[in-house]
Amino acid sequence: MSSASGYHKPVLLNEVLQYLIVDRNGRYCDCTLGGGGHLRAIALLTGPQAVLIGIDRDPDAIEWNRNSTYSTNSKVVFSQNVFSNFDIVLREHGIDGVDGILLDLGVSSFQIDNVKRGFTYMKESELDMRMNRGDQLSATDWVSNASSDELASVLENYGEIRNPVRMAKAIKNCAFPVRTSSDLKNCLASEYGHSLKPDILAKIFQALRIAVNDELNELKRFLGKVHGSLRENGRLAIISYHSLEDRIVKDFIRDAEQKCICPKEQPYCTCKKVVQFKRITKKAIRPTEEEIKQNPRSRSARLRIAQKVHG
């Protein structure tokens, strides 16, 4: 990887300033790191005492920005990991808590563009969608693994599939291995005909993509530790791509800002629940017209920040 344009202009990038740095010489943990345009950005703002911490799944964006020039005092590690674990990549390095903690959950630019990583229908290519390809499982081994329920299940609830039953029947019963993004499309085209559009192709590949990674499930692992690892007055920013994870990201801001979970009914408080949270803004983020324009995969982004306000 030898240029930049490898990676996908990151996403919403002035916004994510303007919120997360409420310290210009705090600890801040970009946890999916991609191409290092956020926390480049983040870098250029912070002073000689601050710590920037990167992380991310994918072994090829640690080589890539360990081997790119950050224009900074600050210091700068990064670690190759999931993102649920970056409260261990934490203590590994000695920082005992951050002052903002970022996650961009979109797929990058560099990943979807390679061949290679399968993550796409729009190219010839094994089906591997894996985010770290050390990982045990490609997309093609998980669609051979998976019993016709299974599939069903996550075609619906990962892809939101009409008729998922059908769909997945379709795909264990198809007369030939399916090994390729050809393959899916030439199985699914015996059953449907040529008639699915491109937003159904796009829905299961990303249905498949969230089970090979176990994508919601490590956002929920991620969210129940954020609040520990924050300091007073943190932030938290979070972008996400579709409406499974934003519907995680606005329920468990939300929850966590509530003063009490007693049954209304209920004359007095008894939960003795704790405020962790503040939003910081009321409404998701979305990114103007003109990024949209300049960047038209940031187009179904929304950012969500919330600030730590118990200890």
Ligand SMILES: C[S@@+](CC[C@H](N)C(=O)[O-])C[C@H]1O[C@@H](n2cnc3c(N)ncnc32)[C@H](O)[C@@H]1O
The other form holds:
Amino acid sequence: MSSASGYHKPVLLNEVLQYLIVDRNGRYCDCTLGGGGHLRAIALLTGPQAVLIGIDRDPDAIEWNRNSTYSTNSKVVFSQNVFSNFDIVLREHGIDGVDGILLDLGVSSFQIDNVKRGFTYMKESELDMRMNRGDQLSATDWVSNASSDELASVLENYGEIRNPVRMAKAIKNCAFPVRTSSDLKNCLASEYGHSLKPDILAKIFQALRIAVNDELNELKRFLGKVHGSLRENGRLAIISYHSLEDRIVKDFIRDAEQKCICPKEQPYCTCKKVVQFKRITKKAIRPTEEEIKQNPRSRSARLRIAQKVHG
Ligand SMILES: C[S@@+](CC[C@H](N)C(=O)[O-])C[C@H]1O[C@@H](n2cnc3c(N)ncnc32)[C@H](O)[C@@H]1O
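Let's compare: the form predicted on its own is above, so bring in the form predicted in complex with the ligand.
Complete assembly follows, chain above in first position.
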């Protein structure tokens, strides 16, 4: 077996360890296990009473971690599931609260680099893009089921594509079925010529991937539950890689920090809002230039940390 970093090189690793681990015998849940780079490093730091839970929706990630070595005295368990079900997974293992939860969003290098998974426009592949190949709809199915309006909305909202209606029509009215990355590129070429820049193709692929895996709703469902599953002073660490995700995380922490959400002109508070989190670092943490040099895929990463302040 190749090394864990052959599967995926963990991003902002030291920063995650520094801010997430509040108790070396605590319980930690890595909800986006991938190659286990973060969880394996957490396992090196934690003691015999610690419990570590690794969740991933991709069965390949779970299999990889089950077959790899964790040097630790802590108890480590893995579960294949979406992270919006992390509370169910914890309950299944008899865990009523954790001291730290990590989300390292997006896809792993293993998924991107594996041509069969269809995540990249740079190689010829089936348009699959499912993080869990057991899920019902691949990107090909999603595109063929979507109406032109739905596709345009996804291209606009998840890919920030200008004139998404024109692009959606070009894809939906394509003269041949769009089953592979080349089909999609050829189809777009028949509308735009061969002038589409790689960054636009990357945005189109990002938009389809987000839709196929319902990524932003997954994140919102997760955030809606996370306070209830953290122990007092427990920490939440989230690494995001694009502004759509980061905005959701940032707004969540800002709202969770607020004492009152009554209209400003109201003389006294009636909302009875409870402060749930406080941010631990004022701004998002970014990778150093050195890390970006060593691992270019880290360049867009932003890490936000919050701590539970109310029971
Ligand atoms: C960037 S990788 C994580 C890499 C990991 N931190 C490491 O060091 O190896 C993201 C992982 O999250 C998983 N993932 C993404 N969305 C998920 C979701 N909603 N539920 C569970 N896993 C998810 C992906 O399948 C992928 O394996």
